[in-house]
Every structure is written in C-alpha cells, then in structure tokens.
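The data below hold one chain only, encoded as structure tokens and taken in the form predicted on its own.
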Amino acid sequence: MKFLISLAFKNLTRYKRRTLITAGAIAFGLMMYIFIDSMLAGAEIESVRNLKWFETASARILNDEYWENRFQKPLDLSISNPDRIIQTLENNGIRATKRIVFSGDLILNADDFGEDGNLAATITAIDPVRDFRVFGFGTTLIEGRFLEPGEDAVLLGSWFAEDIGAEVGYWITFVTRGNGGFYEAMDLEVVGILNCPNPNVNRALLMMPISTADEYLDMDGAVTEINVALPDNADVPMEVERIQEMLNGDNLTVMSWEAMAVDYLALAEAKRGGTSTILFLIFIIAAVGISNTMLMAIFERIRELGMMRSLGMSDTKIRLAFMIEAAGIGIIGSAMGIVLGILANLYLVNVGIDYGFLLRDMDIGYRLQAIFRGVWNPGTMIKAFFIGVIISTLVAWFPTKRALKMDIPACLRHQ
C-alpha cells in the first residue's frame, strides 16, 4: 500500500497540467454547490423572517370560523373582547396586538391622481401604539410620518404607492361594507409611505388607525384578529398550545405561522427539491469531466500499464493505484473548491446579489424585495469536500477497468 500511494503521488506531480485541469473541474462544481446552497438557504431564512415580521406574526388568534372564510374578510366573525385577551397575554409575558382586516374599493380622485379610478384593495387597521411591538414596520418609513390614533389617515406600501401614483398629502376614498352589511365611505389622507422588505406586503399595503376603522365599521370594540410575537428560539407549537389553553371556552382558535403559511412552506419544500436536482446535475457534469480526463490519462499510459502487468503487478493493485491517484486529485480539487466557495460566499453574505429588477414585477415565492444574501453553512462545505473526493475516486474505476481489458502484448504495442 505504501508503494501504491508513493506511485500515485509521483504520477500527480509528474502530470501537473492534467492534475490541475481535473482538480479545477471538481473545484468549480463544489464552488457552485456551496454558492447556490448558501444563496437559497439565506433566501429561505430571510423569507421566513419577513413572513413573520410583516404578514403572520409568530401566531394569530381568530374566531373559530374565520380562517375558513378568510378570503371574504368577514367582520361578523370577530373577537369581541380583544383588550382582555391582550392583557392576559401580556401578563404571561407575551406581546400581542389587535387588528381589523377588511376589503373594499379604493377610489382615486382626479384632483390628486390626474384621473378618476378605482380598484379592489384590502386595508389593515392597526393599533399605532402596540402594532410595532409585534410587527417590524417601525423601521420601514421612508416618507411622511406614522399613524396617530383616531385620525382619518392611511399608510401605503412604496410599491403600491408607486403603482397608483400616490404621494404624501393625497386623499383616497375607500368604500366598504361595515359590520351589519351597510355601506360606508371613508376619506383618508396619505400621511406616510413604507418600504416593506416583504414584496407581497409592499405591493398591496394600506394601513389605518384601528380606532378610526372601529367607528366607521361599527365594530363596537371587536377585531378580526390578535397577532402574537414570540421569541425566535420559542417552541411555537408548545406556545400555541399554551395560549389556546388560556382562551379555553372563548370560541377562538390560535394558529401558528406555519399553519397560516402552509402554501409558502410547500413552495419552499418544492424549491429545495429543485435545488437538489440542480446540484446533482452539477456533480454529474463534474463526474463526467473527471471520468473523461482519467480515461485520457490512462490511455496515454497504456504502455506503462502493460509494463506494470508484465512485471507481475496484479490488475487489482493497478486499479487501486489509479483510484488512489484519482482520490489525490479529488482532495486537491475539493480543497480548491472549498476555498473558492468561501471566497464567493464572503461576497454573497456581506453584499448579496440584487434581483430587484426581477422581483419588482414578478412573484417567485420568496419574501425578498431585492437582495439575495447567503449564509455560512459549514456542514454543506464538509459534505461537499467528501462528495468531491468520493466521486473522483469512484469514477476512476470505470476507465481503469476498460483499459485493463486489453492484453499485455496489445498494451506494450500501443502508440
């Protein structure tokens, strides 16, 4: 074995160009594997964070029948005593806020927007004092100011404002059905514009004070949902169960963010499967390149192989010598790939790649507005290193087996 390892090492140094070319193919494949894995893992982590910070919170309390009818935004399936529930939650160290979500027609007047128009929209009425303790909108203001309790005002997402041509100081009219079926028109001034990093929210965001909505909609203090913020390291299912026990007998249900975002999670799982397929194809391409290089290397040394056999070296030892040589190439290529992957990931983690030109008008499922940033995943790098070594070792077996089918005289006469 010592002789075979020494022989393989000498062949690696003797054929430097071939060794570097083959190792380079391995290094490129592993670098792409590390880069893509980092980018998609980072996109998934940031998407989940933006999902909880701007859409679902950690959990949500709803009327038992609301979730099945959520697309209609029913005001009659409400929570009648939100302040008592919030106080109970806060007494147990849980941050919470109440909201009213309702839909209707947004009417734009010609005085501000140049022409009259209308479109379907959804408004979220928030508690200006408590809401930012649960959601992350407190750092998203880019123009104007935040809402104040009791005023006839609205905040817009920046993409939504851009799409309708709204600016701070413009007035909109929102027509909706109140609690009981009557129609109500609300004249609201645009007092601020938010740039939310969640594109799904930024495209359609309208917010108004909950006290104003309560008066217009005749909610009498009732709300459609109570949102809950939990620590990042919290056991969400256990906390949801604990909150549900606090609400026992109130005809309310508590839903975790995973339960509300089941469609997103299914999409993320499908994306992971597609990513695995892409990464597998990268390795197949690298394996084919390694195999072809090893095949050429072996056929260049057919006479050497025939001399080794004529001197009594068994086919098993010859095959093992070439596989050890291939393993050496794999080690060199994998080490180069890890180094290149780390260098590429440094840029991805600290700067990221701007896909804003795509995400502005296209929904790809991720809750990212523009920048894809990576994450450090040492487990992926270790796995990539061993996969590179194993693949390069295994693929050397096939061309060696093919060359060993030739008899010794044919090997010695080979040109």
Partner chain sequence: MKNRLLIVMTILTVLAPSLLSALTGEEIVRKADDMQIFETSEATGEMIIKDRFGTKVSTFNSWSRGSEESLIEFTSRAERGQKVLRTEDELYLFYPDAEELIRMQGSMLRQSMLGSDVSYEDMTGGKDRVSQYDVELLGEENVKGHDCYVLMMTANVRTVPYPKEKVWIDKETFLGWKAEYYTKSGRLLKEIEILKVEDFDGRLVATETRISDKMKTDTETIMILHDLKIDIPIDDNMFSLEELSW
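As the structure is a computational prediction, the values presented were derived from the model and not from experiment. Numbering follows the first chain given and starts at 1. Think of the rigid core as the biggest set of C-alphas that the two forms share within 1.5 Å after superposition. First, how it differs from the form predicted together with the partner chain.
After superposing the rigid core, the C-alpha of residue 164 moves by less than 2 Å between these two forms. Comparing the forms between these two forms, the C-alpha position of residue 33 differs by 2 angstroms or more, with the core used for superposition.
The two forms, fitted on the rigid core, differ between these two forms by 2 Å or more at the CA of residue 383.
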Given for the second form:
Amino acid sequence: MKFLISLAFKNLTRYKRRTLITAGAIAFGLMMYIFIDSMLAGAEIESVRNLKWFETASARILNDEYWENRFQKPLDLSISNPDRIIQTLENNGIRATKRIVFSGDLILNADDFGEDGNLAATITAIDPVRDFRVFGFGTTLIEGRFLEPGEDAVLLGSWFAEDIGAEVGYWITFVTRGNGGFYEAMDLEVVGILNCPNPNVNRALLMMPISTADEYLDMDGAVTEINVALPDNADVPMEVERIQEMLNGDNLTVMSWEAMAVDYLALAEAKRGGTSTILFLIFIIAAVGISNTMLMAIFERIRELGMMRSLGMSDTKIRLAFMIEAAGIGIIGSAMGIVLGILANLYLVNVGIDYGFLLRDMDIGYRLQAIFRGVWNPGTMIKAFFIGVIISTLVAWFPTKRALKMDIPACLRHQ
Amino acid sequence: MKNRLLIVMTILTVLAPSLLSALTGEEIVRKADDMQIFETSEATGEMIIKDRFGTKVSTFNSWSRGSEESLIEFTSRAERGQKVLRTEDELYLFYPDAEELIRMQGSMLRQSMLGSDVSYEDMTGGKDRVSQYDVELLGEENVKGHDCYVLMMTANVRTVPYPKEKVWIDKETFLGWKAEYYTKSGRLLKEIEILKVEDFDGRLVATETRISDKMKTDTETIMILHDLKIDIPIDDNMFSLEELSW
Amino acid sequence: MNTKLIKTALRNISRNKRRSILSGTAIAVAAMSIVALFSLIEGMTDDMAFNLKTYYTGEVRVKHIDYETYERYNPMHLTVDWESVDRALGDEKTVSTYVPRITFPSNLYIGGSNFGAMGVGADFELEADFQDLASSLKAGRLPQNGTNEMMMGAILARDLKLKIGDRVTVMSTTAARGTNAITLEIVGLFAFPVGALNSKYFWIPLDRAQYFLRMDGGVQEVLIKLKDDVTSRGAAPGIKAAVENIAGTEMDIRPWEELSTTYGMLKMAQMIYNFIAMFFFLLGSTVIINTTMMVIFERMREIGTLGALGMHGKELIRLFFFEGTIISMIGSAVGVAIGIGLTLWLGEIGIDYTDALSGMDFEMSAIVFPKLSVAKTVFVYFYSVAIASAATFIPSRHAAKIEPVDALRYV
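Starting from the form predicted on its own shown above, please give the structure in the form predicted together with the partner chain.
Complete assembly follows, chain above in first position.
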C-alpha cells in the first residue's frame, strides 16, 4: 500500500503538467462552485439581515389587534407602558426599543421644493438613543446628522429624498391624525439623509424622534411597537415565547421576524429552488470538465498500464495505483480550488459586486443592498472538496477497469 | 331632543354648528342656539369645487330634520342619484349602481366628499360640541361690516378632528360669519366663511359658504343653497335606510 | 499543403477516436449548456417583454399628455378620446392591433370594510385580438361587454374569500373627480402569467368602466401592438402624428422602451442574467481550454516523432490547430444541436417557476418557455470553436519549439 501511494505520488510529481492541467480543471470548477454558492447565499443572508436590521428586528411586541389592522397604522391599538416593558426586557438581557409608526400626507412647500405637492407617506418615530441598539441605521448616515431627542426633525431615506428632491436643511410638513383622530400638522426639518441598504426601506423612509411624535400625536407615552434584537444564534421561537411570558396579561403579542416576513420567507424559500438549479448547472459543467480531463489522463496512460501489467503487477494493485493517483489529483485540484475559491470569495465578501444603481426603481423581492456580497460557507467548501476528490477517483475507475480487461499487447499498442 | 338647523344645511349639517353656533358664556351660547332651531329644512343647492385640475359643479337636493338627520341627493350628471344619509349614529352612502349601502366608518370617514374640501367626517362630528370644547371669548372684531364676538374653542377630547376652532359670531344676529380650524399647535387646517345669508323672519341662514382646505394647494369649495325652506312638513321615513334606496 | 495537413489532422482524429470524443464532448457540453442558458434567458426576457407589452404598455402607448405629470394624484379625468384614437389607428399601416384600457385604483367594499384593489376596464371583444384572454381564464367565463360583470385575479379572490357568482361592490374615484360605486358579479377567475396581476387586479367591461367612472367616450390609455416588420421606436412618431392630427390635441404617445420603469426593469433583469451567463461562459471556456491543452500535452511524444520526421514548427502548430478546430467544430455542432433540441423541447413544455415567483412583483411569467436566439446560438457555436482552436496554440507552440529528441523523451 505504501508502495502504491509513493508510486502514485511519484507519478503525480513526474507528470507535472498533466497533473496541473487535470487539477486545474478541478480547481476551476470548484472555485466557480464556491464563488456562485457564496454569491447566492450571500444575497439570501444579506437580505435576511437587511430585513431584520431595518424592517422587522428579531421580534416585535404589538397590541393584540395591531397586526390584523396594520395597514391602517392605528395609533389607538398601542402599547401603553413601553418603558416598563423595555426595562423588563433589558433586565433579562434583551435589547429593545420603542417606535411609533403613523401615516399621513407629506406636504412639500414650493419654497424649498420648487413646486407645491403632497403625497401619502409613513413616518417611523424612533428613540434616537435606543433605536441603534436594535436596528442597523447607525452606519447608514450619508449626509447631515442623526436625530436628537425632542427636536422637530426628520431623517429621510436617500432614495426617498432623491424622489421628492429633498436636501438637508429643507422643511417638510406632515399632516396626520393624532391618537383619537384629531388633525395634526408638523413642520419638520430634514437634518440627515440615510442610505439604508434595504431598498424597501430606503425608498420610503421618514424618521423622527419619538418624543416629538408622542407630543404631536398625544400618545401619552404609548407606542405602536416595541422592537427586540436577539443574538444571531438565538432560538427565536423560544425567545418569543419567553418574552410573551414576561408580558403576560397585557393584551400584547410578540411576533418573530419570521412571522412578520412570512411572505418574504416563502419567496426566499422558493428562490432557493431556482438557486439550486443554477448551482446544479454549474456543477454539471464542472463535473464534465473534471471527468473528461481525468478520463483523458487515464486513457493516455493505458500503455503505461500495459507495461505495469507485463511487469507482473496485480490488477488490483494497478487499479488501486491509478485510483490513488486520481485521488491525489483530486486532492490537489480540490485544494487549489478551495484556495482559489477563498481568494475569490475574499473579494466577494469584502468588496462585493456593486449593481445597486439598477435596483433603483424596482422591487425584485430580494432585499439587497446595492452590493452583492458573498458569505463564508465552510460547509459548501468541505462538500465541494469531497465531491472533487470523489469524482476524480470514481472517474479513474472506469477506464482503468476497461484497460485491465484488454490483453497486455493491446494495452501496449494502445494509442 | 333639541332641534337645531345648521346654517349650511345639508352637507354641512353638522359641520356648521361646530363652527358657527360656538358658545362662550351662557348668553352667547343660548342665543346662537336659539337662532338655529329648525324643525326641518329642504333646499336645492350646488357645490362648486376648485382644485389643481380646475373647477367643477355638483348640484343636489337636501333635507334635514333636527341637528342629526340629513339627506343629500345629488342631481348633477356625474353623480346623479348618489345619496348621503346621516342618521343619529351613522353615515351611509347610496350609489344607484351599487346593490348595497356603504356604511362609512373609521378611516373611510376621512375621505373627501366628491373631491371637495369637505370630508365625510366634517358632516358627522360636533354632536356634543360644547362638552368637547372649552370655549374662551377672545374679544370682538368686525367681519365684513358685522360686529362679532371672537371665540376660541379648544378641544378637551382627542376624538374631534379639529383640536382648535376660532369662530366669529355676530353680536346682533348670533350668526357665525367665519370660522378657522387649527391643529393644536396652531396651524390653520380649514377655513369657512359665509358669503351670503337669507333672512327667515329675523333669523339669518347662510346660503353661500366658502370652505377651503389649507392643507391642499389652491383648493376651495363653495356651497350655495337655493330655494331654502324651513320648518316644512317632511315625510317621516325620509331619513330611514329603507327609504334610502328608492 | 494545407489539404495535406487537414487530411493528416482528420486521420489523427479518427485514429484516436476516444481522445477525440472526449475532447469533443467537453466542448459539446460547454456549448450545449451555454446555448440552453442563453435560450432560457432569451425566453425569460422575451416573456417579460411580452407581458409588459400585453398587460402594461403595449408596444406603443397612447395617454393624456399630462397624465404622467399628475400620476401621483390619480387623475382619472385625464383621458384620451377613444373614438378619434380608434379612427386614427385604424388607418395606420404600422399598427397590428390596439386596445383601450382604463386602470383605476379602487376599494372593494366587503363585509363593511374596504380592500384596496386595481380595476381594469377592457373591451373583451377587442382584447381577443390583442391577447389570449381565454387561456388566462382559470375558472368561469369572460365578462361580457355591456354587463355588470367582472373577472377577478385568482389570488385576489382567494385572499378576499370570493368565488364565482359573488357580487362585489367597487368604489372608485371618477373622472368627474367624485366618487362612485357599482356592484358587479364575478363571472370568471383569471390567472395571468404575471403574479402581481393575479393578486391585485380585477377586470370589467370597458363600457361599464366608462360609465362607472364617468369617462364618456374617454379611455385612460390605448395600447398598441405593431406589425412584425416595424420597431416601436420607429413607428411611434408616425402614430403620434396621425393620432394627434385626427384628435386635434397633443398626446403622450411613446414606445414602450421609453416608459422608463418597465423597460428599465427588463434591462436590469437582462443584466443579472448576463452576469450568470458570464459565469457559464467562463466555466465552459475553461473546460474547453483544459481539455484541448491536455490532448496536446499528452501527445508530446507524437510531436517528437513528427518533428523527427521533419515537420516544421509552423506546420506542427497548424496541424494541431486543424485538429483542434475540426474537433471543436464537431463538438460545438453536436453541443449546439443538443442545446437547440433541449431548447425546443423545453420551449414546448415550458419550465414551471410558479412556486418560485409567487409574491414577486416582477413581470415574469410563472412558466418560462426557453426561446432560441439564432444570432446567439450562432455566436455560441463560433465562440466555442474559436476558444477551442485558440486553446491549441499555447501547448502546440510550446511543442513546436522543443527539440524532437526532448519531445520523444517527454512524458
């Protein structure tokens, strides 16, 4: 056995070029596979992250009846004692923040915007201190500054700002109905513009300090939702249950992000099917590339095989020798492939492919940033490695078997 | 129940009292109230709506009984046969081509009526206006030649659409000539102004009123009543749901 | 000289069938996958274009000149006069078919609550020439012009728990800038190949929409499909002139490519697809290059023999080039042929993406029929041949340079 291994090793090093080309085929196939897998998985993970960081948080506490009526954004279906709940949550080591979400008419003034106009919009009132502990807006500021508690100010998503032609320093008027139904109008200064990586948010985002909104809307400290951040590795359903228990009897419901984004997740699930089709096609091409090169390498050596047989080496040993050699090429190729894959992935993970300008006006379902980023997926790499080695080894088996059936002179004459 | 007919009957049946019968001090309240007690009323009218796309005119017939029941039937071509029924508790819309009555509730009430400056909600509120608003006499002012009390009414509940109303009530006739609606912070939302009145045995009733939604650009609605008759006999079933779909 | 080389090349190829087949299949598989992928992309973009043209914009769209400016305010009163547009389009030589449409946001009043939905007023007789409505009908029948009937997107009906025979009251803003409501009976459920249409839309007869929305003879838009031999950009100005001449007013008449959002979406989808195609190309090319190189390096000893027999470097290169070219021509041909076959087969039965696309606001059909693009297929063929042939240069040049003695020793 040791002999066979050393023979295989010698062969590998002796025929460097062949080894390299065959291994190269494997390496390239693997690299492509890893790269595309990383890209697709990246898109998926990124969009889930964008969903949690900018839309749903990990879980949300709502009034029992709110979810059913969420499209009306009712202020009366609220949580009356948010601070106590947040305190309870924080005592249990859970980060939480309160928000008031309300809709109304945004009035654009000709003084700033050049033309009078109004459009329906939704404002999210946030706790300027706590919100960043739960949501990911902290790093999204591209112009101006963040909100300060109690000021009459608003932050806009960059696409929204662009749509209405708003700039930092402009004033907007927002007309809405306060808690109970009374008219309220607020003048808010645009103090900052956020470039939120979640296109759905970036296209419609208006944010103001919750204390200001509380006063305008007469909420008496009530809020429409409390958002909760859980660690990435948390067991969300269990945590949701635990939070639900903490709230017992308050007519409040805790919803996990999965429950809130159920449509989106169904879509993602379905997309995974499409993704695997692409990966499968990639795999086929790569596999054909690998096996063809490998087949060729073996067939070209039938003469050599005949030589070994004529010298009295047993068929089993010959077969083993060839397969070990093939496995060796597979290992080299797969290792190279993984190294190349990692290198390509380094770029994909750290820099990414920017194509955001194209996403500007559309909803493609994926909640992605302008940048397609990869992720590290060790599982795929390990899987790819083994598949690379196994395919090479298996592919060596057939021609060897066939050659071993031929008589020795035929082998020796073989071209 | 005390029956009052509002100055702008029909469409503004209830909106108007929230403006014009504003009370401050027992005297003004009582007198303004007295001025507006009508058993019933009937009128034809038109609504001239101006917005960013131009001007359009809708005509209607209207009936009212007391302060809480009213019926408007539109007669202009674009909305012929459409009816708006206000009963004590509800607001219903009848469309000739629809097989069911549409009961306006919740956020549906916030829609504007026929694209005018008047919302359905404007027609329903104001039932217990005195209990919903604190009234303060600010002083006196002359409005188009009429000496008026200026009153500021501040809502003490959240369920009224307009947190603040400023009204000008004639010192002599106790007619509200003008009203302005504000947000709590004092931003002007709507403006109502009486342009023409008719004298019924010493009682003045507005027959032409301008309403302007200040949150929209360049819009105003002018309501004109013709052939206004008051305290006439009206079919008892006029304001029932069954009658609505005839 | 060259014929002799080609003969030698052919002999070499047929002598070592297995090797030829191996390198040929590599090329074939690569060519096939690329052809198949291109066809799939072509099918998808074509389908998107078809859906955009059929359901949203037509190839050329006629609208009121100010409609887009005020779109935000739902300007139902900004209509075009159907009679005069009809008259103008009837005489236009570039026009194949055209339909009037009215799309109106509305509320469905069900059980005391309002549900938002989009209505479409369409002339079901004219639509028959414009699109295959019958095949989109999932249950029931099409509404009849002149009756208070509607057909509803199957998903919308499911969401609202409505079925055929139910009567629904629709409320909407009219062209008179008032409101109106009408009760219509659901007579059919449709499933258009576009998910969004099925979850948000209902269709009613155009004349009922005109009556209900108080549009008189006006319609919101006219969608035009053109004859095959004209382009939308080419035909639009002529149509615009003709329509405006008869109607006597300026109108917004533009080819669908200029109706930015829709066409941009198509462009973006194309880009994403091309991105994926690029990877296939890259991978396919590597497989081809690799196999070809392998073949030549494996034949170093043969090269030595040929060299010893006096074949010059350039001739050697040419010989291998011919060999590679012939193999790749055959391989590509086979691959492209299989790709075409696969495409035609899938083009018949279609690939069902229904699950993957539900809930997506994307103008792509749930079932995609791959479509062969002749130009692209030809391109793939020559590309594969070129890559394979070019790939022979590297090793054969190397081979040509080494001394016959070294080549003979080469392992």
